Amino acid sequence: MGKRIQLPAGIDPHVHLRDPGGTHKETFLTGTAAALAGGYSCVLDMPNNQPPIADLEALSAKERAAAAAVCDYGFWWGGTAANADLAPQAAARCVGMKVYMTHTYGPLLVDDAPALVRLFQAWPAGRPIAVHAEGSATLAAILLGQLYGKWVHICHVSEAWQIAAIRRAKEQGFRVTCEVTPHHLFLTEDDARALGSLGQMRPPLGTAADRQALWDNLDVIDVLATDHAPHTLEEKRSANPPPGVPGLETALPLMLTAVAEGRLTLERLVALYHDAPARLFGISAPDSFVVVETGVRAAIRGDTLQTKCRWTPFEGMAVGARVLETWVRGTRAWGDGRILVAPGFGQRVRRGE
Ligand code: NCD
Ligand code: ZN
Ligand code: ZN
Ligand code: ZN
């Protein structure tokens, strides 16, 4: 028998649930119900969909199918070469907007600089520019934050020299946050190479060095991000498999089982998966928190998750914690090993200014 221990809810800064567009991989429904099993009471929501979350109608499709979440969520707007003069618009909608500054799955990528630039310079200030932004492309990132004087979060962060540049533009005084995976924090090339298409995404995995260079400069590190990225397992065995991989049920009992090796603290860990996300993007929730199961010996395995997708890169990794029940305002969401709230359970997170 483990020990039973109850800690905040878990907010995930950084998921793609898909829909609309995408629903055979994840919907609202399914995506915010993987949320809940693992511990998670509110996800934002990124706008890579098939259309891209980059004008109004498409903001709109996608608010109706939020409609059907058992979370709390908030979504991300997709800034383009064509969209800087609705930034005003988006922003009142949106927690933030979302920059893919290098390739990755979606039809978003900006990549040239006039295009960056009216982003960086339309985009209020104070509200965070998330961006994609592999190799160099993260120093252009940090410098047009600096530049428009605008806050600058990137997403997944992967490389020792990464994490050091943004550890140098803190240090400078920079308004720089930053994310990382669980995937990065516990896989590196080597199990991409044993993994095959299953260890593929965007950022790739790294080398060993890469990964603690991740753990070693964590209190550089703001926030846990899933980067809850659903393919089916035809579409990532096929000839052309997509980047990403499923994230939200397995990520707190992988950095749980981390905190009983005594890698981090239980206390980071709650910065990292609930206080940092909570203030800086302004999402309260009272009385969400989940009980976990700490002590237990068990093993990852795909097809029990709820996420549609129903594979992971962790399977059969043992892992020290289960998530036994989540409640969300005041309400238990999750216990069972089922979801107990009805679609449209969730609800829409609001900026608290
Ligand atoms: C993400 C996806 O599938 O939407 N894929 C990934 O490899 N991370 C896109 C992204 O976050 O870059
Ligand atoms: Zn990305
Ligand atoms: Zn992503
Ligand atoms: Zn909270």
Contents of the next structure:
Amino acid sequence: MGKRIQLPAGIDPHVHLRDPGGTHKETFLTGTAAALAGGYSCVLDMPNNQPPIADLEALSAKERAAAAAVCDYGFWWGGTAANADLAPQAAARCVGMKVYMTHTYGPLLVDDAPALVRLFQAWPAGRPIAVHAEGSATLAAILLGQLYGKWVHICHVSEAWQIAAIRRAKEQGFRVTCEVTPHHLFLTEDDARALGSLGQMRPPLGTAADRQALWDNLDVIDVLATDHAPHTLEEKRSANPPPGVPGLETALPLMLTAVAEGRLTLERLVALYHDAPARLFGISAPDSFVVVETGVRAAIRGDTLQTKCRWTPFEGMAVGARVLETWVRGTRAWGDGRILVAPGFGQRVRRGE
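Given the form predicted together with N-carbamoyl-L-aspartate, state the structure of the form predicted alone.
Chain only, nothing else included.
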């Protein structure tokens, strides 16, 4: 028999719920159900939908789709080379702007310096600019933020040199924050080879030394983010598999297992998955908490998940904790292995100042 612990419910600032445009992979209903099953009360959805959330019509379509959510949610705006003029209107409806400086598809890829300057100039100061910036683009993003007085949030750090550069930027007083994913904390390039196309993701899994550097520099990392990015098994096993893995339901059991192993304290974990996201992104989650059971032994299984894709790169991995209940705004929303609230229970959050 394990030990029951009550903790603040999670806030995940980086998910891809695929709705609209990719509802065969995930919907707002299935994705937010996965969030509740994983101990999260709120998720912030990224803009790389089909079509991307880079104009006001597409944003309105996403707002309509989100009416089915069962946990709280917010949206990121997608910056492009052509939409800097929409920044004030988008900022009023979204928690921040996402800029893909490397490795994405279609108009969301912005790797042109003049376009990046226009976006950084136009976005309101004090609102986050989240960047997908692999390789040297990380340095460019940090410099752009410093030049134009903007807050840059580096998504899914994965390499030793990258976390060292972010540490240096923080020491110099730059306004930069960053996040790490469980898959980069627990898996390496060796796992990617074993997983085959199921281990394909952006950024790719790093070396064992990269993974250790992330653990060694948890004091530099602000936020734990899942980068929940589901695709169907058929897509992942195709001749052209898309990058991305699901993660909402496995993050907290994995991290609580790391706590039990002494890799971080429970207080630091709570800061990473709740306190810092709430503070940084201006999200209030009153009476939202998760009840977990620790000291158990279980294996992660994709066929038990709420996410529509129902697979995981952590298949078979042993964990020592599980989520029993998730409460949102005083309501028991997940318990007894099922969703306990109706579609539409979730509420929209906007960036607090």
